[in-house]
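Taking the form predicted on its own, here's one chain by itself in structure tokens.
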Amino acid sequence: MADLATPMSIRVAATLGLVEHAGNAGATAERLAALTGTSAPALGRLLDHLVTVGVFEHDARSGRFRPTSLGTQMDEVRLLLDINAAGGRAELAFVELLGTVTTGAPAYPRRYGREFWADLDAEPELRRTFDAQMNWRFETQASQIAERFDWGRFPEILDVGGGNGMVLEAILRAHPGVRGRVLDLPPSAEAAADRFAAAGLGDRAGAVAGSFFEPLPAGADAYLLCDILHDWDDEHARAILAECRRAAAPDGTVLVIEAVRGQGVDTTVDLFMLMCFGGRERTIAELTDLAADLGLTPRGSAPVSDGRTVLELAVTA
């Protein structure tokens, strides 16, 4: 329970991608060393740990290390555990998780002098692994998302905080009548403009820059909030459905898509969420409540991808 050195050899060799530089053939450490410019006698150590806890082995003969098949699996989640990768780095601010549960202000910025959108603002490199991680998280799920919900039903959607626009683009892809656009900050709504004409998709999709704390586009039948709420604590997650509100068309819907408490959100991740941003996993009737006095009145909830749920709030007077 107080071992921290292994998860953090883990951590430090998916960073330096070891895995990778061994290969299948696998490599000295000396080789290694000069391969990701570390110290040869330092990561030696660090390589004999790892062959300790099964994720390398050491052939005595050639002084090669090769991953074993749980280390292949660790490159698998590389981007996860890079320490230099926006979500590697935020795991590390859990140091300071007990100034967290002391006060109930988040960790991150105690460690690194800024908020954590405030850190990808300014580091276009965390920008763009933090977009890479929300993409690898929905590999699968967007186009669960895209069947398994009726998007036919609303002609224009904007999917607000989109990224990258992964998720819209899975969409329109299930449903031809459906047009939409993504509005996130210049960065991610330039990569989702992108996205959609390599995708064929620029006569129906398009992207907008701003902030979902500001006025958005009116008019749009639908505004797709996934996995936007639980990253803001009540005050903030409130503003961002009441801008929602406010653009909506008179008989819009506000659809929510999260991981539900009560219906297999990890506590690992809930944990996270205080820790890193000051947000949390909400129960639906959580979620509800947020919006009750907003002018949104709950449709119904259902499952729409493995781990998440659609809420449907419906704009009433």
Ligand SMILES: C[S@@+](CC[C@H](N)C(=O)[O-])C[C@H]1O[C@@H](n2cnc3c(N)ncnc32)[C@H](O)[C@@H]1O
Contents of the next structure:
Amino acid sequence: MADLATPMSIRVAATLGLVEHAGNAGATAERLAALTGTSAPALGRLLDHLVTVGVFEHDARSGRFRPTSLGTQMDEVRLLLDINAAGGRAELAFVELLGTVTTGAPAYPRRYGREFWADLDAEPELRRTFDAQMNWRFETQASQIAERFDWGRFPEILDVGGGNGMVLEAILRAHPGVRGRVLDLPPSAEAAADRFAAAGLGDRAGAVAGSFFEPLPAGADAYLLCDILHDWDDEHARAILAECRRAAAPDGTVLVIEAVRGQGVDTTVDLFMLMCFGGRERTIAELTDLAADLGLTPRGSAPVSDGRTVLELAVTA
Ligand SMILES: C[S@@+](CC[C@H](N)C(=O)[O-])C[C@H]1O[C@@H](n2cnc3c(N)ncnc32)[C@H](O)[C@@H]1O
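Can you give me the structure for the form predicted together with the named molecule, which would complement the form predicted on its own we have just seen?
Every chain and every other molecule in the complex is listed next, the one we just looked at coming first.
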């Protein structure tokens, strides 16, 4: 459980694309080193370990390394493992976990010198791979979210921190009477606008670049926070809810969609949220508590996809 050799070997293999380079026919260490610009003797030793753990098999006669079915599966989640992509890079900050446990502060800024979102702003490739990872995780859930909740009750939705618009696109496709906008940081807002135009939804969908710590576009019927609050500590999560409350129509609603602690969320995700952002997975009661004193009254919660729950908070005086 405690060695780092295997997880790092797998991540380096994914980063170098060894499974893809080897292909079904396999390749020698020398060939793979030439293709990846690495040291053949060192790569050979990495491959030996990947054989030990069942990711590759080695044909002694040809000297070729071939991916096993485990190796092929690994390649399918390469986006999560690649240490140059946003998710894999964030995972490496776990080496600073002792600092997080000692101080309670996130490890990511300690390791990389700036917070996660600032890092994404500074590095377009990190932003691109993060948005791709967000879309990958919702490949089946986006349509579930769109179909398992009555979005038709809300003529105008603001998807706050809506990324590159995947969830909102699914909602608008499933509910032709609904209009919506994404608000997110500039590169994602731009990507959302492109997505809506490409989907032919330009007349019902738009995107606004901005921060959810600043005043939000006012008057929407629903302010959606999908996987937003868990990225933040209580103080910041409350500030986001307060901005939604301030901007909402008098009879508006704030909708929180998250994986809920106690309903299938595992401790790995919770620890990642702490380590990366200082955030946390919360129970429904903890989410509801965040909204206390903000003029938001819980109206109920229900499962909305395989793994996520929607919590409705009604605007009250
Ligand atoms: C975990 S992602 C969720 C994206 C989307 N809601 C979804 O469920 O696919 C969190 C989003 O919050 C956005 N975000 C982070 N800080 C923000 C800020 N200050 N203002 C607006 N959006 C922000 C990120 O850019 C990212 O798209």
